[in-house]
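The chain below stands alone, shown as structure tokens; this is the form predicted alone.
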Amino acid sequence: MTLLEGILLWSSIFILVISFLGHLAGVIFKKERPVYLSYISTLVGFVFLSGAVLTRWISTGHMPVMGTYENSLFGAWFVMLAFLFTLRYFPKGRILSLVVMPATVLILGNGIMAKAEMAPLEPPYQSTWLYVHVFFAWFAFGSYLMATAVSIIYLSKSSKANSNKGTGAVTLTPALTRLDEICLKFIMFGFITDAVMIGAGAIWAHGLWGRYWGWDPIETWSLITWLTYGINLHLRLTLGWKGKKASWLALFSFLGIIIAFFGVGFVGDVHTQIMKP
């Protein structure tokens, strides 16, 4: 990690933490101004994070896709991009920062704990399909994380509404029906991009190992996660699931994402070897 990259990265983390605290204060004290200021600081934090990604890209000569650190750095950037895209169309979605900001900081923290050595692109990564695979993997992850954040807010608001206790969290969020709709859209987008990720990964694997599928831990859990979110869509669109039970299902489904992205990387197998720093 270069000095400039380190400054940009740690500045981004600091700003995102401040953004989270500002939004939390706004929700607790029912003040709009801290929420607005936290949104501005989120934009600034995203700019610093983008600078860290760009600096890493220029320094290594390749897109940051090798090892835990680079994947965490690029993944956090995609999560922030998905969040800001959400705010572009759903301004009241700013409260999602109460979930997204801590998640982003944890992802970056997970990467910082790994090695951040500068290295040229290794042979297994020298494939166009890798870029397709990685881009769509993080698009899917960002979408699923946003669906999870929306589900948490939905359940919180629903609980407060049922107990007739109006709080800042209730007044600063969209209506329950709108939250349910947003969650569905994120799951649909994540499901489609996840399918592209799996397909591109299979083509990349064939060129790398001579087979499209090997049932190693990451491949298996990626498929399980995709099928789980497929069940989400089936229950929502075909059987009419909505509201609390749909939100709880979305939360449960995200466990597969956690295992696929952060759990099975510790299991030794042919797929996981190239993910290690």
Given for the second form:
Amino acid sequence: MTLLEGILLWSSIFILVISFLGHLAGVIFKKERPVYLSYISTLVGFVFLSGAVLTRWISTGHMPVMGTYENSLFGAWFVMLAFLFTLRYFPKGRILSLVVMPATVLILGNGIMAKAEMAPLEPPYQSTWLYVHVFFAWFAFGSYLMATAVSIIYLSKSSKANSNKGTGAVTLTPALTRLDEICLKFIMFGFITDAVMIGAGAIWAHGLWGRYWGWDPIETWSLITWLTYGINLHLRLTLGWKGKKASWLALFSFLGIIIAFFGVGFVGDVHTQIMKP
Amino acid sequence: MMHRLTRLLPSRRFAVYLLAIMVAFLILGTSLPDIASMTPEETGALKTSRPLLFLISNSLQIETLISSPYFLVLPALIFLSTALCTMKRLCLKTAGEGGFYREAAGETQLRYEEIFSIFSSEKWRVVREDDTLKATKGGYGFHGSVLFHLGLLVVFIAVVVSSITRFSAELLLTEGFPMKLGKDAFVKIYKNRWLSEVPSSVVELKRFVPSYEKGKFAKDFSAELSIDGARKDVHVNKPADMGGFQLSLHRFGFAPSFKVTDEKGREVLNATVNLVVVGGKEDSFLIPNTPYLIYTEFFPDFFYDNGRFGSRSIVPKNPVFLLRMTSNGRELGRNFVRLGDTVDIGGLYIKFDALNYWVDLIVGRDYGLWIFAAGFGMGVLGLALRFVFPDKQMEISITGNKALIKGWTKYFPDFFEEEIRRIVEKLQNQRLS
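Follow the form predicted alone with the form predicted together with its partner chain, if you could.
Next comes the full complex, and the chain you just saw is listed first.
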């Protein structure tokens, strides 16, 4: 990575950690002001992160979509975008920062530990379908992460007695019914974008390997995740699941995403295989 | 019994159970040790030390699982369940029962026409019926739901079409060696069911052109082919067509030509050997009718400096092989050989005569792809229609200066309640202004 990219990236990580601590302090000490200031620092962190993404893009000459580092960088940016987009319509969703910030820092940390060498786009990645695949993958993962964050908030809020009438930290969060619906919205959006991701990946794979589905671990886990969130939707929309059990299910469903994302680096399968000189 | 079955199959609860079982099997299939990728020694060790795990892994690993007739019952039932449920929806013309009712009331001095324009400005479709205004949004839920499920069915059909008609095989071509296609020409045939007759063309790799950046990054790989005399270029990600079959560039390697003579000058080998030495791997070849096995290591851009040696880059600017000759596992000698040079190893003279390439092409045909893509497209469109534009209705009636809004929404009642309240406030504020 370039010096500028490094400075921007580490600055964003530092700011996001500060933002998380601010939110935490706000919740613990039941104050609105640290939460508001943390929101401002989140915006600043996002600007720095965007700068890091842009610097990477310019210096490599391609969208940062190749390898664990670039995927983590771009993925973290998408997660932040999804979070800020949520706040645009839900100012009360700032509390979600308690889950989103650590997750973002974790994704970035995973990327930093990988090789960050600047390289041109390797032949297998030179496909328009790759962009569709990666864009929608991050939209889906971002939405699912937000759904998970909402579920965690829901579960912690509902575990407190008289939670809807509470004070302090509880007042910083939306009502339980609203949280439940927000979670459903994210799952719906994630499910649609996940479907596009899988479809685009299949068409890309056909051009690259001559088959659209190969049952490699990443493909299989993508399918598992999609089906699992499909079950979530079925249960919520047609069988009336809501509240705690629906939140627990959303929480467990995210395990598939974690395996699909973090598992990539540990699986030497055809999904990560490229023609190496 | 039949009656119970016809009730069970299209039920949503049954569909959820089927999906959950399928997910559980897939998780198991990817989590168990992958027997297919194990060496015979590893397989033997697992079989002896943990026979039960071996047995489970062997029968449930993903490749075995997906072709097992027992497992295929699951997708078949999901298909049947989805098809019956979709038919039921079409017959009843309902996208599932339910929805939520909410209402709010407030004072207003606005007339119907003004309320009409407020709703219109918020993208509601409004009609006036006697003393009520009926506003609707969305309204595509039914079509979306049906389209999504039809899309799923089309995807299932695509998978079946693929498994019946798909042809997939690996074809290895070495520069300068034409190959007449036929079943025996392939290194491996993965899938070949019905409808696949490979054209009996003559294919030749005329030239392989790798392109690098900064000496260490691959930029492009291109194979110039001759198919029955006509030129076709294949790049990674840009396959070529051969009579309806897709040719995808899958792998490449180096194919050096070696001339081997003994001490009396008799030629014992004059051949081009396809080696897997890309990325520093070691490969070997046997000299026919002798016990000699030659191990090779390739340095595309060789350097030698005070006993240190290696490759400066991955670009074959100064190609050198390190040859190690063995006989019955005993090393007889080793030496470096540069392109065009001859070296003496263990009493044999080996000339590195030429450096060519080999390519591994995937030859495939799959009628299911575009059906699969169409199914996915339908599914995504259906989901978007259903979820992005959820169905909502409102009925606004005015009695005196009181406005009553009764609403129904398919999803998100809490958001909807807020929306109704906001509209009521708007009606009141309009009066104030």
